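Next up is one chain by itself, shown in structure tokens, the form predicted alone.
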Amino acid sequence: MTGPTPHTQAHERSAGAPLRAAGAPLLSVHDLRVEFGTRAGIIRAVDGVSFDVRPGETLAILGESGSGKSVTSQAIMGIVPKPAGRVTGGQIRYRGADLLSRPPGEVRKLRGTEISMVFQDPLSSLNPVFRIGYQIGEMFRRHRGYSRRDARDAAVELMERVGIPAARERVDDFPHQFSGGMRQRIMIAIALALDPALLIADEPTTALDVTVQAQIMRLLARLQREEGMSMILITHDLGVVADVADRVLMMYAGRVVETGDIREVYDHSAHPYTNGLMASIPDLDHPSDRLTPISGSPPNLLDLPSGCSFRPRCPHARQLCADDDPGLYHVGQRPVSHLAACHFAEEVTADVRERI
């Protein structure tokens, strides 16, 4: 039996749920820059990243480990590890107000109530010595003044909502008594406890088997639709977001290299990095096809190559790529906004058309 490929999933997602582009952005990140000081030098983990997330929209941020996607989410949440890390530039506007210029206490109040986050390792995020019901209920006790009994009832309701069987019987269990997939559902319940307008899910399916990954992604998609909240999905796996996201943002070496409507990017990828990631995904419709991995390794952020950071791994690289670091260019004549940081974007897109 064959299943949908990321290509067909993105096509179906776009056809069934048009891009939610109306209205002002809920979140607007502009020219964000984050650095980490190390003994070897300064690492620019995020280098001029910009994007918007509109109400009810799901944005997927993709890239290999070290691309800067998780650090971007940490900056939005105001939890960049200190003292080594610091935001050195840019703006993060939530409902029009710049979070970077607001007092830390005000930003802390937004966490959980307005912006919430699901981390990739639920076992390390959950406290092993407290019962699950207590940990979920703490959100209601601390922020809404619930009694212990009311908070426990609210925890059971949330556990049921995220699909944990026999929630009332399991509300007093400890984290180690749940499977990895169930622990991730608990983290999602905690993140949604106070009805945030924006949910950030950082690698929510890491270390889960394929079946559980699909269950978690379907759960997130359902909750997003029911609540009408915005969502940022951070992952290295194009397949897991193909039927969930509205738009996609590809990151490489701390920068945005391609962004656009998910169907447009999947069907007409215009950056060699995106193209390479697409070519390395197994296609269940053509299981005999050989995968084509991207050659080389991600660059050392302490010693980036001249010009385009992807140049040493790029099959389209020429002298211009070494001499000039490309900005984001509009790709094609289509009405959707599709941008790629490549001097030869149209050539790359033509290769994709031949592959399809």
Contents of the next structure:
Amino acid sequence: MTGPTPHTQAHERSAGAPLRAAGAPLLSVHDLRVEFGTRAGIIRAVDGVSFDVRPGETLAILGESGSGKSVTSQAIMGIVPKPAGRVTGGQIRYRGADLLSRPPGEVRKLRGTEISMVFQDPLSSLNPVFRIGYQIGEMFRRHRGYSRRDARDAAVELMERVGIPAARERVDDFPHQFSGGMRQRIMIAIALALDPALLIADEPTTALDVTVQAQIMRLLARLQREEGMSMILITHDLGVVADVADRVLMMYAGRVVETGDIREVYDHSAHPYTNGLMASIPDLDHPSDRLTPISGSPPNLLDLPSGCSFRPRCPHARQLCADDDPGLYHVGQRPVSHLAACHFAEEVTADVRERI
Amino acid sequence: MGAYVARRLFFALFVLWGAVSVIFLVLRLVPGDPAVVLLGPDANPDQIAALRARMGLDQPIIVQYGIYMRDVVQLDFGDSFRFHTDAMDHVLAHLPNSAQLAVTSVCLALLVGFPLGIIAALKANTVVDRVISVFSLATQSLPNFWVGIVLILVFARGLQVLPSYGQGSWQHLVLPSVTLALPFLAILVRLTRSGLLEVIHEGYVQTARAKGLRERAVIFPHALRNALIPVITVVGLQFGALLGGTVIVETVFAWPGVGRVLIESISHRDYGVVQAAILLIAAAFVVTNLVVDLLYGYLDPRVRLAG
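Right, the form predicted alone is done, so what does the form predicted together with the partner chain look like?
Below is the entire complex, every chain and molecule, led by the chain shown above.
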């Protein structure tokens, strides 16, 4: 982070920057670091990630496998797999209080009640040997002290709300008796049982049939609107993000490489990685075009290159990129909320404009 | 469910038939003549031949087998050559003693083995885990008769706190049941530990944590129930090994159970009693496995559909 770079000077806020709802963020992650010990060495899965989530907004975290997006969400939930993984630094402030410095018992009480999570694969995320009524009802029994009977009734009600047909008949069924989409609805019912203020959805549609993916996303969007909750949507599907997210956070090799409002980042992407992802979206207007993949392979976290981690795959890479690790900077000429970790962000956005 | 149980019971009969047929054949093929054993070394050949004829042993083996099978299907398991009583009655008279020993051992193994396995898994790769694992590996490797003799030397001869043989008070039960329980307990510890460690990283355990459940509410219903499914299967199979173990342990501790009856009857070539004892042990084995399979269906609902 030393030496002058093409954009160290601060830019004033451009006139067109969207105004954001005032007030404190619901969740504020600052300089989060998570490491995993493996046989081959220590992996920095999350390496200095910072972002805010405001009340009622949807933040999308995008990135390929191993970019640290899921580990970030596990860290927020306090469920980083132990003993291999551990949070080594940073702060996770929820309603102002740092979750990392509070006793585990207190943080546990927030899980499911304030912050909930929906996982990628609903089949492995539901317990195969318990009836779903039990698994949903557990939220009411353990957190709210409901009786078994009341918890079961509450479970039926929730199942109806997330669109599971014949809920009363199916409440005593087991997970394997449901389809993938229905299982994910059950997971969503569990997550939303106690009206959390923040929902973390970790690739909620990846394991599902394409036909039900849209249904699940619509359901999540509807429930979010009804509850007024915030959502962190983790995905690698840019198409999904465009419809539901307010802001986006691009991650690569454990770091944030670009962030900003969704339209801003889509239309004026300032990091070559974001650019590459955009280019690899199939264009339905020209379905015969070949897709343009990002060259090279995902980074080896055990052996990251010097300077910028994306350098080996980057068409813009120069000597500066090898010498100096670009921090996350405001992209010149763009709204203040648009940040990118690239020495040549302005050049990249200029390219994008030309392309359009 | 009913059809499933009926099918299993049918196969159980098949297994019992196999067990008793093998032992019938083996008894008659090994050297040693019941008539000679009964009459003693001074008997002359005529006496022996007369007794053999009375016992039906002069017939070809296939005819003896046919007669025996005809009787068995009518629940007549033959007589004891030695006691001239019904062979099955003789064995059944000793069954409560064996059952007492087996049940005590199984309870002991379960009550100690499960908790130790759970502790080892929750404290994986710590000193506590290492101590438990080494202990279970050691006890699993030691043969029953050797452990029995060492326990007798230490607690009966050395410390003189427990009786070394026979039956009567609860103190008599301690050494034989501990001896019998140890290898079973060791397997339980190791299986519970590995089973729990295997499921602890499963998605549904992560979900349970994400639900904000207390660690206890995560481990006990969610992780343990899944971890126990494979353990239960092995427990059923191990119960068979435990029944075999009673034969040795009852001999070491002079415990008047089916195992000792079996050993004595073999040395006296008391065919009827040996066959009855084997049949009973095989039946216990078969029933245990059936119970385990039904329990399996209860523990894992996915099996119920397939059943």
